[in-house]
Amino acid sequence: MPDDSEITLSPPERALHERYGTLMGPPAAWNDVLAALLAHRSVRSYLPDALDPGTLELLVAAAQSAATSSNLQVWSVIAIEDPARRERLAQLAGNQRHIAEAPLFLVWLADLSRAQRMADRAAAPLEALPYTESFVMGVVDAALASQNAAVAAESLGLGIVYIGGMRNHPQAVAAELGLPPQVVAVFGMCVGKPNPSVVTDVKPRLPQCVVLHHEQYSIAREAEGIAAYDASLTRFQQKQEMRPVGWSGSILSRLKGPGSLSGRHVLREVLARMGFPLA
């Protein structure tokens, strides 16, 4: 039985064996978008280069193109050039090089400020905007437009990655960026020219069985679908040189308690000192 290197495998055919580390048969489709959303990799390793110019307002026009809540747009990006304000920020992430090395670092936030002006120079009425839902859409609103921003980005050529550590030091952060209350920090995202000379592979996802469910949520095939997680996850950590603990191990080192969560164990009671009630 020849291994997965020794089979032929059509472009896309390859992409969805990359995506999760195992052969599948070719898709009922295939096109250039969906080429480019299954060949995402998350890149830590920028060339100095500045980007071109109008492509920030380019990432962000596909961010604002995204669907948000009844067109409430509670959200906002910040975009950071400056080198000594990115280099702050990677310490307050963890230490992220990454964040000091891209030429461009974007800030993505749940903004419920805004409606909050609106309301004072209107002298009007404003008792939903304490409730936990509307905290909820400005994070989810936030996250789709980060998303479309990643896609675009990515389509030009440019590389990405996600910065959860912006979510360590909230009140920090906030002081640095100059966000009045009700204005959060969820993630931040490094965009830059991917550095040629650092290869980044596609990381394996779950397998469909473990997250598609049909009519009814069913475990019936989890265990079976994470064993073959672990076992495409080692391989990959494997590869990238990475220490091989598998998805299974990094999911309960990563939660085993309130110690792993790098400081956002506080996270619901410095929000509330920042604006949100979570009412």
Given for the second form:
Protein chains: 2
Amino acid sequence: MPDDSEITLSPPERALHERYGTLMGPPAAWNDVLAALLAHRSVRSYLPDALDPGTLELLVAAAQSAATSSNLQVWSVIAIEDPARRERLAQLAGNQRHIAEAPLFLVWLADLSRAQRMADRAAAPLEALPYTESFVMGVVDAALASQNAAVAAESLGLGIVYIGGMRNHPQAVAAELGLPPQVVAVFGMCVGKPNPSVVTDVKPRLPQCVVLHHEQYSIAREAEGIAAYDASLTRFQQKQEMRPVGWSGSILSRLKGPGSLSGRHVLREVLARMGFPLA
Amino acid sequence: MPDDSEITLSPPERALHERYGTLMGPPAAWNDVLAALLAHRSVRSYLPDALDPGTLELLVAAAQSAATSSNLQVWSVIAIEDPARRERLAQLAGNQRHIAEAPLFLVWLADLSRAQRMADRAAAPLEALPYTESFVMGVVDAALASQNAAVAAESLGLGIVYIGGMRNHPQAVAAELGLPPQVVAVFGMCVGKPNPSVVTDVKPRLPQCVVLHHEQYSIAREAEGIAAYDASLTRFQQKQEMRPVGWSGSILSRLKGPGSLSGRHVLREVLARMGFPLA
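Could you drop in the structure for the form predicted in complex with a further copy of the same chain? We only have the form predicted alone so far.
Zooming out: every chain and molecule, the one shown earlier first.
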């Protein structure tokens, strides 16, 4: 069997090969949008260059173009350029240096407070906000919006990385950002020009047979798919000079217990204090 | 002041104009990806035509290319093509006919069960799953993946619409789809060829001054922005021959009380029964 690297692949075949760490047939269709989506990789080293004027507004226009539950738009975003504030947020996220390094840090918020203020101004009853459903709508709205912004940023040659570490200390993040009650940072996102001296690669994902089900949920091909993925992720880690632990080991270690959640095991009670009782 | 329709706009200016319902300057940059993102509109009328072979796999490859928290990939998707199952799911979502009509219905799942099975097979402890944080990771993972699939589908000339109604009866949906515990449908998505005889328009969103904050959360321009939006959404509704209620009224009505949540006010206790105690 020839080594993968000896085979000449078309750009779409190459994109699928990198995404799955294994050779696949040519896709059914291809275009610039698919190429952009498939090429995503997280960037954790940035040039200090400021973004071109108007870039932020384009990213937000893309974000606002995503679907939103019943057009409620229960999300907001804070754009942070101030280096001192980025430094403090980097600390709150477990000292992630790329937050201090990238020129723009976006914090994506589930925001029920706007609806609350509208009701207050109209002296209208608004009793749906304390429910878990409303929190879920805010989280989903923020996530759909942010993903559009991520795709937009990458289409402009910028790099991004999501920062779940905004949930390590949600109340301290809220204080730093002046958030009112009923607003919480769901995650952050670094945006900037990738440092060209640091090579980033597309990280392979699980085979489709593990995540894609037909008609009903099925685990028929799960064990086989995960075994193949452990092997391909180990190859990727070796190439990256990372510890070759595969995937299963890292999942079990990340979810071992409340202590492996970077302090986020208290999220429920912190959310309650922030105006999300999750009734 | 000239009527908006009398002004000749470039394609990017036209896209921004439709997205915000108001004239804006030309964007700082433009490309096919941004054009695709800005052009999103929900499609609720489809041709019965099956999708081209390989389309589903391309959408899933796009979905898997989205970021996922710590590469945990705590999501799955079920592709439903069986008309009888789509009919039953349409009923469960409050009789939304487009679910029965579109050839493909995707149900996006927060899926912690895979990690549970891996731990069971390895006889390893896995105690982080009951926490709210793990549920949030699953919801965010599913949302980021789905949005990439939505963008991919639209790039192929297909239409989509998100279906939050999968949360109206989560346990009945789980039974229909054979979901194990620790898996829940976050939302669905219809995918198909838009019915060309039904015109859909881009729905205007809130002005950026309402959702985009700089450095810290600010409501300085909120009331003014919402008033402008109420006016532009009213114009849109009139053009669409919908009831011209603006935005504020519909928000207050949708979030009035638990009874306005389409049965989802019980989501928290239903989630607990499905293996998400939200500890």
